[in-house]
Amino acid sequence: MATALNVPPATTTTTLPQMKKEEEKVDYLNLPCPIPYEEIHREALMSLKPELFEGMRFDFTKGLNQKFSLSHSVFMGPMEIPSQSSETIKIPTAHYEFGANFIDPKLMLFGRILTDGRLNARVKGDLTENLSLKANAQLTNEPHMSHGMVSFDYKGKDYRTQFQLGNGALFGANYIQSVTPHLSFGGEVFWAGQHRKSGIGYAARYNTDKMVATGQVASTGLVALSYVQKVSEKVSLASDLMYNYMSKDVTASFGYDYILRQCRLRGKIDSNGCVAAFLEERLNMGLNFILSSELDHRKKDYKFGFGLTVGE
């Protein structure tokens, strides 16, 4: 009797490898929704493709109410003229741009008109909880230079798809699907009836909390690879490789994105000898100072710009 009373109760122990297997178990019926196909290189473009400019820029935005605002932009600087020689030809230009914005949770309208007669308009609206409509158009005084495009985006549980219609008999469609919590695959097709051209492409994206890797190939000869490493909450490093099979052009670039308390600094250097940097400094609430520079040593083309942004 005493021996039976002294026997400890049976316990079940879980080893560390078993716990890891349970944590790594993937529910393939509940995968996350991927980002849109057209934004698979989003993180790399933020570091490697800042909005560089040359000259002076001033942007002012005034909110009339919570949904409606007006914007005024003044730009003064040189404009590049295409030429057959290797030297870059620039002529001084200046223009003023007036804009109106309407932002609602389910509808966004943006309009811009410039002094040279160009009119730009963008619309984004949610038709249903999963279906949205996007449209953009540009009207100019130059013949055959105006264009417009309409796209329908559908967001599924673990996939996204998009259909595009544009002038010039342009038709396009893309689809992206999550296959694991971190990996997604997608593809696209397009047909340009006016130019009698068609194409097909494929893409893959792998992302974690610390890195994003993407790859894209197309029948037009394009091969694009990008990688972004998040060093910390404030620092990201990015690199990409662009290869065109038709023209045999290859470009590799390396960039950084550094976010400080009062400013954000982005820059890059590529294999063509081009170095660029873009600085956004917050001077006060609603007041930002901008510096932009780009040095192309091969073409001996040097660009510098500065500006102010007033309003949010």
The other form holds:
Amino acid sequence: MATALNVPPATTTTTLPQMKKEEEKVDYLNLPCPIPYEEIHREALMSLKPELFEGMRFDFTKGLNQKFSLSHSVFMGPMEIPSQSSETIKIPTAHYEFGANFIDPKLMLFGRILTDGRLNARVKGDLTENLSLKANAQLTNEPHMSHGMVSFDYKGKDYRTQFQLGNGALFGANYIQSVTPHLSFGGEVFWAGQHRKSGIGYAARYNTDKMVATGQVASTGLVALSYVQKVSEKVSLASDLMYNYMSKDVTASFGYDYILRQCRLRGKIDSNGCVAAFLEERLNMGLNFILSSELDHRKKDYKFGFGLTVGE
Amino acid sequence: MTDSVVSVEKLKAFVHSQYYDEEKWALNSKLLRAVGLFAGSIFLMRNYGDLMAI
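Could you output the structure for the form predicted together with the partner chain, given that the previous block was the form predicted on its own?
Every chain and every other molecule in the complex is listed next, the one we just looked at coming first.
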């Protein structure tokens, strides 16, 4: 019996040092491909920035065949107008939006048109296995308010690079590289000819199975840090800090994200005294009920919204 | 000894300028509150995050 008890520990002590050696030896020529530069804060954005709205929202999506679908969307509620003073100006609006989507593994087309005359269009296509094209445009009736942008993304073995062209002589480029299996660094430059502005920025991302930490600094004065902790398969906690040293504005927020079978609940609290929550409840197959609330105690601005989404 | 006294004087002058100036303190209090919320939430998430699991 004593010998039987002794045998298992002997085998584990010989395998453990071997495992540790494998973990320590990183193959720097086979690093994973990093996520795109613009999605570096992806986890934090998904948890902390749900699409909060005020009023009533109804979305209906009808699939005509496997690749093509139409969508109808009605919104009624106050829209905030940016104002110079601290008072928020809200104007009640109602609009209907008609949309068409074509989704193919190699090509995606989205078009939306609103009753106030605005048109949104997006194209995403794979030109080759590693090169893809993205384009989007927003056209309006008002002069000088329409804009469009085209970007070319190249995915390398352990890096990604993107080149963007926009109207108003807007040029941008970014590059992100995996440095270790968990760490990646990136940088971007942009030049806006119309406004005679240019800028440069750097970003870093460290992720493991349990957490993601990102940091971004830009010459426009932006410092953005975020941290997401994946507590379990269903629960994540996230925190972020945004500081703009040009406009002297700083905001930190802390939030939770519960993804359950029948619902998804996200809530957050801000350093500006703003508390928000967003609930998507699956009532039935293809039928979702949405509740949104945002309470800004500092400005005494309380927004509540409800909606229904029909279709996948 | 004199070097450390000089740097303590500079530190005092710095703290005075940041704390007693109304405008700067308005920004600094926001910055302290935001950084405190960010760092405190990271500390809580890393150490007590498992309590929030379902």
